[in-house]
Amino acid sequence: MSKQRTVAVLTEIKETSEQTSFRSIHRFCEELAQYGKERGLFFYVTSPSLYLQRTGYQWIDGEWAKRDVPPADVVYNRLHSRQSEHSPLFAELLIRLAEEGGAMFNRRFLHKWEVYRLFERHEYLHPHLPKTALWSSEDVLESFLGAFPSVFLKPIHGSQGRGIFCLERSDGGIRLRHSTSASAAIYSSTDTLASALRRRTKLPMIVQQGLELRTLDGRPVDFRLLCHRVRNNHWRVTSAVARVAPPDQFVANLARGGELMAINAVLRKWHTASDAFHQKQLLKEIAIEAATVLAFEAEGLYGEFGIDLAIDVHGQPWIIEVNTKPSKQTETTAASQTVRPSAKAIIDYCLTLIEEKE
């Protein structure tokens, strides 16, 4: 009798006597379990400590039941904490998984500077990369502020739009805004600005060229394209949405109050139907190229990326950043669907990995 194919999701689990929660991906895990069952998989959700105890949660009759589980053929890493990925428990899990012949994808977070350097190796992506440097000295800041009307300062390990500064040249000096504050400050020189930033930031950070983006009612817009790996190392776009920044904000992340909109609706406000179609196709092509490059260049196995793009006032698309643990809040399930396309894509990729090994 052949062994049943087994897939596990690794994430943080909140356990109480009343309930078990997989936090922001709880509903997504139900969809993975439902579609995994349809595809004949033994599917469960676990954490690093539970996996080492051979324990996990299985979806049975509409409820998550804690039980003994077999080793996984494939583990989909959805840990949300970089600290967890550097813990002794996680290192022990990787050793166990390797000994048992299992595979893990999206093994670790990729940080912003690392992603930029990997993209930089591919000349055809250069037209879509904002100029970026590691913030190593005041000279770097001065150089960027001399070259561009606005500049962003971002923590390389940041997420959800947290800890980002926007620096803009003005008649009175340099205007500084923060992504989590409505207030702004003016600094008379780069030296005083850099000194203030040093007190408010934790290194390392990147300095990035500011872009004059297309807006809706004066609010910046970006696009999240969710990409999944399929057979033969090809990638496809599974979902695409637009995110509109709140009034007087410069980031469009949902965690910072951004508004989710259909990508077609946004593009049609700017373009004819034909041009909107071609612009969307171009965004998809750039996202797939970006995912393909990262999967080829980055160490480890990756099966999912959230690629954030934006379009400037001249119609030029730009790669803003990449998320290796993309939010599941940007993707909704249509009324006729019980399982969203990205859940199906994850299970299908797990099956591909298992079949390639068999």
Second form
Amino acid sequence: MSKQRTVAVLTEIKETSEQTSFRSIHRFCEELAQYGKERGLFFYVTSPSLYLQRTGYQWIDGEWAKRDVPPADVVYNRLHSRQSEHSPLFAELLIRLAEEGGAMFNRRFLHKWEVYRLFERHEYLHPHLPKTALWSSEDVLESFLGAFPSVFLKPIHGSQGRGIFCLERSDGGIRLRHSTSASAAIYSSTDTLASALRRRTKLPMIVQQGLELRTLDGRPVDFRLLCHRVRNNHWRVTSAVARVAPPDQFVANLARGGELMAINAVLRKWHTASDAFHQKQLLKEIAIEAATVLAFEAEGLYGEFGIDLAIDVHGQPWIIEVNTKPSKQTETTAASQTVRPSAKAIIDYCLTLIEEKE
Amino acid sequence: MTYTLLIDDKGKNTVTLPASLQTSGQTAAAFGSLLVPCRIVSSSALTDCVIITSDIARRLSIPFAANIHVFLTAEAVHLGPLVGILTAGFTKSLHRPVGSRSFFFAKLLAQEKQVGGFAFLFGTSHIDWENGMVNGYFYTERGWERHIVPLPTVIYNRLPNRRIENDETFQTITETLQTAYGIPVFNGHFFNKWEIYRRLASHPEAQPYLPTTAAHITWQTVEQFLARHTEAYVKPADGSLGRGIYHLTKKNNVYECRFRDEQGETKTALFPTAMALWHHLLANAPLHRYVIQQAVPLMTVNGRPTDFRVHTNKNEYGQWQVSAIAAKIAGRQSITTHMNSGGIVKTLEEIFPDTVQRETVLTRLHHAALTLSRCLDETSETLIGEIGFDLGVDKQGRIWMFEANSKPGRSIFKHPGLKEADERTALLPLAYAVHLSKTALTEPEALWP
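Moving on from the form predicted alone, please list the structure of the form predicted together with the partner chain.
To see the whole picture, the full complex is given below, headed by that same chain.
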């Protein structure tokens, strides 16, 4: 009999004498294990160092047990720190995996600037792509502030809405707001603004066209669509949800206290039933196009993206950003469901990859 | 070559061309079906741009400045071309004008910048017959926009299905546009399998590629085919996506019939005689619209039968070229290589790591596809700009043609290895439309024999 099909999740594991934790994806791993078992897979959770020792955690009788494990046919990369992906251990793991004929998907974090550059190659996406530039000089800031009523500055490696600045022209100069503090300051010129910004952040940042977003009671709304690869480069949307920013904030990220709502509920507040239908379909179609293009263009294999979209006051949807290690918090499930659709989608994609090799 | 069209707010009634365009006393400018008398001026200061005064842009209904081609006829300078893509199924949403196909067309239209000219999407209801204008959908950097423009120079038919295409209103309208307005329409029709077979079978160059095929099937045909070929396919003459296909085999005097049921499961049924099998088939299928075709023992990849999708397009010179090749590997237990029955797409590099072997197959597929394209073109009464062939390579290396599609699907292009082919096949119909426009304007007798 041939070897049992084997799938591993690679993540940071917190091991103490009392318990083992896979941090933010702990519960998700249980679902993967449960559904993986249903599909006849050998499934385990591992970290780069454990994988190299051929060790992993298996879900046995309702708990995670540390065991010796076989090499994986497919590895789903859920490392959440960029440092881990740049470590010698990770490099060693990639070599080992290649030698053993294993595949890995969601190879690494894609940062905001490279994602923009990959999208930019596809002209048909331009109407949905806010103009973006690397914050390389004050001229960039100047030209964006000249062209758009508001401008965002975002760290290229940022996530969860952290460290974002919003710049707006106002009577006295330029108003600066920050995503994690309520403070606002007015600067009289771009020069004073830029030097203040340079003092507050050393990180590489992108400058992005601000959008006049549709709001709900004055609160900006964005949409998170979780996309999974089915086979070849066919993608589908596994979950879709609206996030409403907390009052007085300009980012809708959950980590910043945003509120989840059903997409239909939001769209129906803005549109007729027919327009809401088209808007929802369009959001899904843009997410699928975005996922397809990225999987097409990016080096390495990708099987999952979280795509953040927003709709402006003219009804035009925009691609705000893409997450290569999307949070699972946005996915809502019916009470009766024990395995989220995204867990099923991940396992099914692993099986497709294995079948393609067989 | 293309020129940058510039619209000048100053001045009146003037078109200024680079001196390299040798005018010969033209007294008008034209855009699509509109023609306005004006002053034509040459300027040696211009190299790659054409300047028109804003009143000309307005009178010609030129929607915006763009890269264009310039064609000269005895009386007019034609700016454009204006290419209309005809389809159906429009919604009321401008953000999503043709529903789930909107991005497909957005991709196609986004190519126009590379080719030059103005391409737009329209349906028959968007034509204003009284004024000879169309309210078309353009795809710009801002997304979908509507602009009222003249009737196009050429029409690229992208009607979504046979039902709409066969609709009388559509037929009358495309006929009117072609004959009364002299607008060439290309890819006018979905191919019918039997019609294609008959046309190719009459052509000596195409014959060697054709598996034996018959229409008007009776139980005797089934028996004869299985006696001679042991394996055959029965498929709808107007079908697509592998729907409604039956695979028949005769083994040890038992007749086997395999097909996909409505749930997509492969089912097998066995019969003692061809007559019994025939009665079974007849119960499920309107056989008068089916053809039967000899099955060819295909080459295999990892033990699975494999065939090839080869796209051909007419290019900017109106000549056929191969624009994409992909292998389609049949799904486990599947009776065809269609992707909706578990088939997977691979590039030739993936299935033939050996360069020499790959080149051999590639050369044969190229030759076959180009020969078949020319043969179909020569025997066609309508203009064809693109074809998607399903070609097989048998175990002896011989090439067979199973199907030709005038509106080939694009699902193979989801494969990352076919990125360039994806872009090329989206670009070539527009490149051919430019060629066709030029021919229609400068030597129309070449199109209307």
